[in-house]
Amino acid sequence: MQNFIEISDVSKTYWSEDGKTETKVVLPLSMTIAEGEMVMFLGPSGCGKTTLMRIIGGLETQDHGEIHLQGERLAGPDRRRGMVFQSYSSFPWLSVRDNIKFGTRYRKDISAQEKEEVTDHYMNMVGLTRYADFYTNRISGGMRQRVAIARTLASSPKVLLMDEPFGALDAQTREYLQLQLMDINAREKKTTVFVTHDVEEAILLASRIVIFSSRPARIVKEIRVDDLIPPESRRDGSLDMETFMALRADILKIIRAEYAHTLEDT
């Protein structure tokens, strides 16, 4: 299905507590996301890209417009959309294995035995089998983020929503998890919306990059990275660095111009 997710004229405005001051966050915008696409949202800090992602996830309500998933209008959160946040969301009183298994808790499409198999599958996929019996307050931040990703995948969402999931990690752990996510995406073909401030991360992971303006958010440019840099070359490290750096420079130029608009408005 070409239009797996369809966003139609969605906008969002926040109001002050007294109802007198409005802050436009997302201007009316429309876009479609194909099944299996990894779409990266880029833009200046505070531009509204996370708000749009939260609207897609049902955690925020748009003022106008509609969002459809496989032709069905979305209203509120549901199990079809799984979210991974920047903070390490895990249950410290549960082991790594039980945290991941929690993702299967509300699945009625598989048996109890299959839930065990799904848990083992994703625990192995993120490289945590040897830590299965560790409590999550006894493992590193990078490991806890792997637990969060595995738990979300175990719930079998149709859409994976990721809000700067690697933003708080050190450079080495971040690179490791980026490579893991590329591998997971190649295997699972999961439709993903990923918010980031990191241009290199966006180029490395994306099927398509959507660049937003300074707040209120509007789409400035869309770049189909797969047409410029083959996904397999990014996974195996054989990518053309000249093309990579040229694309990075072009994107940074756009974002810097939008960030300048942000400074002008303050």
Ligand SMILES: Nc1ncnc2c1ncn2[C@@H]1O[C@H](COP(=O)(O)OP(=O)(O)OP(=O)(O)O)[C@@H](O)[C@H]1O
The other form holds:
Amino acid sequence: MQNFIEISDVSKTYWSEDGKTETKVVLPLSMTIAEGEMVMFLGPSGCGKTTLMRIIGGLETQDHGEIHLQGERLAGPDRRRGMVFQSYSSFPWLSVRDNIKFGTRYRKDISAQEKEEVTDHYMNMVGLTRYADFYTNRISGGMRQRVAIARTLASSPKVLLMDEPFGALDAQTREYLQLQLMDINAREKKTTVFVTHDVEEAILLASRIVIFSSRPARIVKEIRVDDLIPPESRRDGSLDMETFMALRADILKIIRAEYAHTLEDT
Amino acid sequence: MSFSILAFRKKLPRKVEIGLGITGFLLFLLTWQLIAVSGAIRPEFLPTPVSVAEAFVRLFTERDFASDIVISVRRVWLAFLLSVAVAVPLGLLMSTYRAVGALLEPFVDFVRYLPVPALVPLLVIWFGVGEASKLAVLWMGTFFQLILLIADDTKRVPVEFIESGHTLGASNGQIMRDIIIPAALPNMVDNLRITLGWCWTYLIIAEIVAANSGIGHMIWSLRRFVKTPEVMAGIIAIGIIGLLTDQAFRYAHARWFKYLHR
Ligand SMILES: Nc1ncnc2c1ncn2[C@@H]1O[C@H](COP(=O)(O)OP(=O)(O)OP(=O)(O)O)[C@@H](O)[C@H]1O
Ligand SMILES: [Mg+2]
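Would you mind generating the form predicted in complex with the named molecule now that we have the form predicted on its own?
Expanding to the full complex; the earlier chain stays at the top.
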């Protein structure tokens, strides 16, 4: 597999306001992500997952190290890395459709006509065609998150970065959106990095799970879920539950052990 | 039509709200009338609503009050627009670029605490008693407040909105035009409405101290002849103008920002 994204020796330290105490968030950390992979980040709260993801997205600058996308060194945010935030980031002054269309606004690779088509395509994909003219402060949280996902997809990023996008949603909505995302993923093969606290969500969606240590983040384990549970079986629900539960138990054990370190620290 | 007037923060039917607003005014007028006719206060100090209404008509027929109103309204809007024209761009820059904020904030805060009436003598020395000094008083009174209000409005735009813009490929200028300004605009319009109200306060101060025209000047010169009904009519005229402007702003707000009004 070709290295689509290459993270080399990236580290980040936050300093307190008075500059006296340092918080090492990301150790010098290296990893590679192949094109089309769905990588799920798991790890104890506060270990640095969001920070690492924001560094990949160019919204945060690392102290050391480099990130390359298709061999090109990245600096700062741009349209190649689309971000879906945990909080609702759709624009309340625009309708559902105009929000999604906003994703195409700064694209120069397609015509105005194609922008309309792309907008309708993704609006349909996330099942919001019926709500096209609703302002996004009039729709539910789950719908807003679908707007944000569709908007990001409409901007045609090379990499999709999602930081606990379903974290604030109820269980049913989350499950529904997970299924939708699996669908989109199967169709678009979009390279995705996804942060979650939900182990089952990670197993369902991942081609690979990366488990981080407590802060400062270091990779404790990588699991190629695709090798253990075929992705099609996860999509159609025919997966082997025994393998699923065993994997879940393994992952939880690792995270609990790491979480214990977090508690010892404080 | 079913509604409860006791429900917390629930909107009432429009007709009921307007009715209540009118009732508020009527209650005020009734109380005023009762106190005035009770004889507890001499009519030179508290004329009845009716004699004030008569004075109101006299102001227009005998004293050409309409041209005073035009002069005052023009002063208010001219100063207000001058203030907006500078405060809005600067406020946007202040909240967007930390350097501009760090440069201006302490100074703006300092000037903001200077009592504007105390500056009037100075402004008259600098600008004379003509239009310039009136504009200067109004501008001083509103600009330094407005710039901070605008900066605050823009600061409250969620950082996710801005970061979304970056990851959707927008340039800084595009983020300002397509995200920050539309996101902050409703609050800005509200703050403009409030600032315009302050303009009237400073206008009257300016017109009382140094002017030979305008509503403030008219009120102040009538005072000398203890024309209490006329003085009160003049004050009420300001209230009516304020109320109408305020309603116009609210109407525009509801039209422009439909998503905020159910
Ligand atoms: N801007 C910042 N300034 C200072 N410290 C920060 C900043 N952002 C994050 N941190 C610290 O860095 C550490 C890692 O934060 P981060 O948000 O990356 O963790 P996380 O793994 O995403 O946690 P969670 O799972 O709870 O979302 C935390 O201890 C946090 O307090
Ligand atoms: Mg996080």
